[in-house]
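This document opens with one chain alone, in structure tokens, the form predicted on its own.
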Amino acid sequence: MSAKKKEYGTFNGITMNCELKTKERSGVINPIFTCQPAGAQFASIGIRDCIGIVHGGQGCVMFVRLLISQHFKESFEIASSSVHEDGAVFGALNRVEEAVDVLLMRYPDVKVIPIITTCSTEVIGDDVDGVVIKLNEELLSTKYAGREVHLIPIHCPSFVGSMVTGYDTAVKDFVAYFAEKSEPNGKINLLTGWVNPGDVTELKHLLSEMEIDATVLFEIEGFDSPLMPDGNHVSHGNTTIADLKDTANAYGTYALNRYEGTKAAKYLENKFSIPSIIGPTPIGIRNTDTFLKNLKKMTGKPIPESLVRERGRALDALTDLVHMFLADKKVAIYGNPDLVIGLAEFCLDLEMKPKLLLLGDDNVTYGDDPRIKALQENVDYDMEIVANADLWDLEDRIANQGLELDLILGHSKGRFVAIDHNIPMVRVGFPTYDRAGLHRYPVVGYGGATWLAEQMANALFTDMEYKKNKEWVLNVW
């Protein structure tokens, strides 16, 4: 990706520009994402009576499962193929064999087993479609016979992309293995991307108040878990296999980010003539008004009198902190495409300043993604948007080239640059293991507003009170 700049104008004679290009280094210091198959066991983790099979070393999934479970402090089930040197040298395809043969054994009730390739295997050249050809003609149709199995080979080489393409990859391979047309069902796709519990349940409460009958894919509100009496749950996702197979009948299918649902909702689109909308991520008042305008569109149902007060309680909440507390604030913002753009622009209404946004994969289509389009016309002060980007990227701009901030936002592994350079932080994104309970928050729709403009808000008083900073401001109320 080449470097674009465009150029807004001049301000006190400094001409000012945003400007999108790739990082300027080769190698990664500090990545801002893991790999294609973290997103895919993501993605995995959504689906009721699924478990994955990650075909590579056993660190593939450890490392990936500690991230997960860390995040949301649940246990759930993933398996590996737990490929070792001779499986690198002569190929591993046994162990694939070996792996869906013991995961059935051991887990009656599995039904979705997708194998997740990963950088050694897909270097070896291991042939994870033929074998699954070979197991649902031998091993399904003898030892398994009857019993309802699914086989989804999902191509994840972690030497390009990024967790987020790993995602929208999964994401599409499982809406195109199941879909299957039959008789209209009245309900719309809803794709969500990569969110958490907290986001699932406020996007539930909008659709519920506009009345709308929709198919949440890929369901992770189950993920903030109860303790019963009979003994501690493994969490799972909700979203069935009739969920999977009926997304082919909705009238309409909403992705809510353009990097991570896209594919899914353009499959369905060409495949069984399901329109599709594509975002904005609904973070902030004005993308969730055009989220809720555009389901009006979709489904003609109206916007009623409840979320126009649910958005004025909003907006009055904004109003408290805006003027006096948030404005001109310079913010840094690094993490998953979708969710960086989302805040940036909420950061904006907010009057705020985002002057760096951190975007961490090679993805070669940012420069025609209109929303980073509409930051290039519109932004009336130096802004960087970095591709590729690493938090090296971040702490190389606060530490050597001047960037002055007075707030962060992304998740936990950026944690050392905001405490070692003195600047408050608040933790959105994934992963988020250094606070409790940020899962059961959501970012989106009028609630999210709200919450993420009180963190925000609270992060600097804390700030000033720590730095002794401007105190007496905080006694205005």
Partner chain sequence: MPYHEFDCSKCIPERKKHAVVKGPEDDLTKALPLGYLNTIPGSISERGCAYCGAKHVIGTPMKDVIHISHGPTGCTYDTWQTKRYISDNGNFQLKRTFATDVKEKHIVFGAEKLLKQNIIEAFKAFPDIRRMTIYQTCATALIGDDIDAIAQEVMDEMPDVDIFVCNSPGFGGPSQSGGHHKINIAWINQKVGNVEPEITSDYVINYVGEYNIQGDQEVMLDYFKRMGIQVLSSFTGNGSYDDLRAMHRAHLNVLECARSAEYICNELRVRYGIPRLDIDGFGFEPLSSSLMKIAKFFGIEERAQKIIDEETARWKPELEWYKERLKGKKICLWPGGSKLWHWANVIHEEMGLDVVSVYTKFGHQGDMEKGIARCEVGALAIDDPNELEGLEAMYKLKPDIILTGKRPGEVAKKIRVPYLNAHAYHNGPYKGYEGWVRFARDIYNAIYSPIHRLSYLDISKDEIPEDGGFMTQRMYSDVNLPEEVTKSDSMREYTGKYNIIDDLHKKEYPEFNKKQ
Given for the second form:
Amino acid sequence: MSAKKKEYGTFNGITMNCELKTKERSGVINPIFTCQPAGAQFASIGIRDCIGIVHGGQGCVMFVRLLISQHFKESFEIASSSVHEDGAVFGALNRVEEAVDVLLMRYPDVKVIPIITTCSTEVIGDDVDGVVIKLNEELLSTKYAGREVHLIPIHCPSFVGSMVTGYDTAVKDFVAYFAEKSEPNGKINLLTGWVNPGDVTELKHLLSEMEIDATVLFEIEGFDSPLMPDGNHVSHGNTTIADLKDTANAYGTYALNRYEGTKAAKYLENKFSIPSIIGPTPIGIRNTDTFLKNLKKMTGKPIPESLVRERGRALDALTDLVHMFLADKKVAIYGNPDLVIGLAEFCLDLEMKPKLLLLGDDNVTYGDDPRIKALQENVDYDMEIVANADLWDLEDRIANQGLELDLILGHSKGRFVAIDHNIPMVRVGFPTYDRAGLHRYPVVGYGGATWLAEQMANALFTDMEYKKNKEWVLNVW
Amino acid sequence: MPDINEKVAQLENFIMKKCLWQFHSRAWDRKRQNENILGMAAKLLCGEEVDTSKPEDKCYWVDASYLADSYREKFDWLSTMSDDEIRELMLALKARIDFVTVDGSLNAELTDPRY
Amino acid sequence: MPYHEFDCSKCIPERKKHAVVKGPEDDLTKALPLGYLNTIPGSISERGCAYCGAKHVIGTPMKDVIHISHGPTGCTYDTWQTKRYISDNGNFQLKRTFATDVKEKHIVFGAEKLLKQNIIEAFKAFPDIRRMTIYQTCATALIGDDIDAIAQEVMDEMPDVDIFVCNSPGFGGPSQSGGHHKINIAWINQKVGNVEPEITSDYVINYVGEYNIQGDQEVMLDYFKRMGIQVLSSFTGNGSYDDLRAMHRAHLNVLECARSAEYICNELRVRYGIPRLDIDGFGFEPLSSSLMKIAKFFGIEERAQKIIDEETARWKPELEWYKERLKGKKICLWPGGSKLWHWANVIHEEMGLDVVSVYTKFGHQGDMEKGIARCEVGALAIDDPNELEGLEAMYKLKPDIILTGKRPGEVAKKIRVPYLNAHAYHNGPYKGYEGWVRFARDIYNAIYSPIHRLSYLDISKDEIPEDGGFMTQRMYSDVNLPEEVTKSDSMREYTGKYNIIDDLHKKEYPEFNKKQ
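Moving on from the form predicted on its own, please list the structure of the form predicted together with the partner chain.
Complete assembly follows, chain above in first position.
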């Protein structure tokens, strides 16, 4: 975890630098992430005509559905194999068989059924791959002969990784299952990572301005679904089986997030020789510039004037904020790693000082991330990056170790840190259930940069007013 | 004036809508509740003394007296009945409640020996 | 009372006996849904697991406790911040959750050492909290960690701490109810009788099966205090660990949610001779009679009567205002386990709503007996409903509102049935007299929402009405009401504040001298 450090001198004998460390405690107090099956479930709802079966106890589904529902204010369908005591003792593969049958009988449109394991069924050693073979040979070729059904085992032991790795694994498993070489499709694959519908809209907008055709994994704009007069609209993803198959026929894969999609990109590269670009996550102006440059490189398409203007509008908006309001504001950021790193980079561009970055799982490769290395090399003040972190790593530093912050960026599970310590907070990431409609807005692209910076500024303004802290500054602006 | 079946039905309906004591989770518990609470309610309706010196009986009496008071208030025809008739009525009611909550009940958990 | 077969569940015939329609001449011996049976895999049931029943529902409302789950972080994360059970100590238990973060190596080599390290770390992080509950999860149950032994070891080494162990893995039973049972029995076996409380009143109760959703417990506590009753413990909403160790010294157990907490009352009755009194904290009449029953037990009827008179006089005119406007509206009571019977009947009698369906996600047949006994004739009663059945029922019954959980509420929204959160409430508390009016107000606002009405209009086909730039709830609700109602002086809309709990914390209570 060492990186070459530039010396920026010392202050009172203390060297200012950026350090990557791991949480010192063994346990978790207020987790940043949930476990792998949640990530796989989140990926699964992005696919059309797909209902996953989570093989384990019912809570592993019920609460993840609730979590997703809290975030989007919508309901999504995911099933459980409902493992009870007998299954835990004698094995529960019969529950998977029954679940597949019941699901297929009652949901005639369902074609894709990922079977997502959990800690319990991994510990008891249920052979999910074996039962899929059995189901394919027996149930699907008899009772459901002629019906297109895809059973995809996805191994998600909860004691490995986090929801982030669960998502990464699931995307790869879906792609590996479906990808099928036929004719070149003239498209790129865009693996968005764990994002919101607003992000997908923004990304597709950028692609459309560049006149690039892409297969987007996953098409989740439908998560923001309408209330229609016919009263029968449901929220679901719109990535189709054909889209997934076609990923093998792209001329390039762009995975925006290093930790959420790389596995799939590498799979396509190794299997079908499709070149891939991994990141950087296009958060902020600079990373969006890089995104467009990479797209240009990959596709040969020029960056159009319209995006120059769009970028200019964003820069205009940011210029109004940076020196006067955002400069030197101390920030803590937690959440999905690519999001945290992208936000930190953007904050630095905004003249802010990210002091603490919390990465919520024990991924040992964080130290190899060039973005983290760059922070270690170039940050000229004290910054901590903590891996395997929890939210107590944030709160304990504030409450007991003198960490002073002007702003917190993170998801809703950390809301009480902000509330109890009177620190303004901008909700970003997943989940953001304690603020209205955030999933409709992007954090990526030029649009996302503007939106994020203005959210941060408005949060600071509101805080100045509540605390009567130079609130009169805003009399003129 | 309603006949005894109609009266039992009215009394039963009140218990079903307003009370919870008849639905303890085990058959023996229900029998005990029915016996004590309806037994005491019958005595109260007939103006008899009930012994509430033990906490358990005091608790039965609480539910029984609510029942007796409510019955007197809601069912005018009770005031025209003799004590013997009331006793007979309350026995019929107890038989009916026992049937609905225990003997005729379809609740498969009633016979579980543990709580 | 015929069984009801859903079209969507014809292919899973075992579902047929899980729903009935209450007929005009039927009683509970004619038909009763099956209940608390293993869930049909793949049916997309709404049930959770026994871990959540223990940790999330019953354990965590205890307020002065470190709640630590021994397992991977997911169980902990998922059951954190999805409830509105508050406490009067700054919501410690809402804000903090702990996991031992079991990883693959622990699955292989055991996680007992990790657990011990975690316990010590957690107490170190929160030096003011000296009580802990450890919840087993699927993973640590399967690898066979001896949590009790580790807890004992720590208690031996750290005499100022006390640890409760709840072994209720997620797979333990058909639903969360299995966990309710396990934690009840574990608590009485491990902890009750360990502490001798200070008795300050002649009238001492445990208030059981109450989880302080949006302050329900504190509302009821207010009445008990006004009656001079000492509430020795609350099981478990806003409840204190050490108070709950002293449950054996109460004179009476006052039980609300029998589904989740009758076990401990039954055991207290058997072991300590403390009687169990089932009450209803919802609705004017049931609440009044419940307060009076408790008062009668202690011979303090006049104290209860005073509260009943004051509260009824204050709030009845507001309840009546809503009742006039809710009469005949159809409601589905689709909560978890006990609220279907707490609310059935009284919501009809006191708000005029017709209960057209009751369901229970995790309840037992006993809950259905109570619910069916109390709901209207013709109502559809469903055990362990699943997604498609819920939709089919809503299409068929066309309710004006459903009371259910957050996620099923989103399903209802899409087919334009307004919902109120039955578990967490919209603008609670809903217990108490004022709470019941708040409940009526929330139902009224949901049913007569002007935005909701707009969702029926298809602007591409329908005539767009020219009714001005706005509508109010009242412009909808009062349109067909007679003048004696709309212009009544004796009824009024809700006049309470947004937050009625904080004022209770400042309230002073009369002193009642202890006789004995």
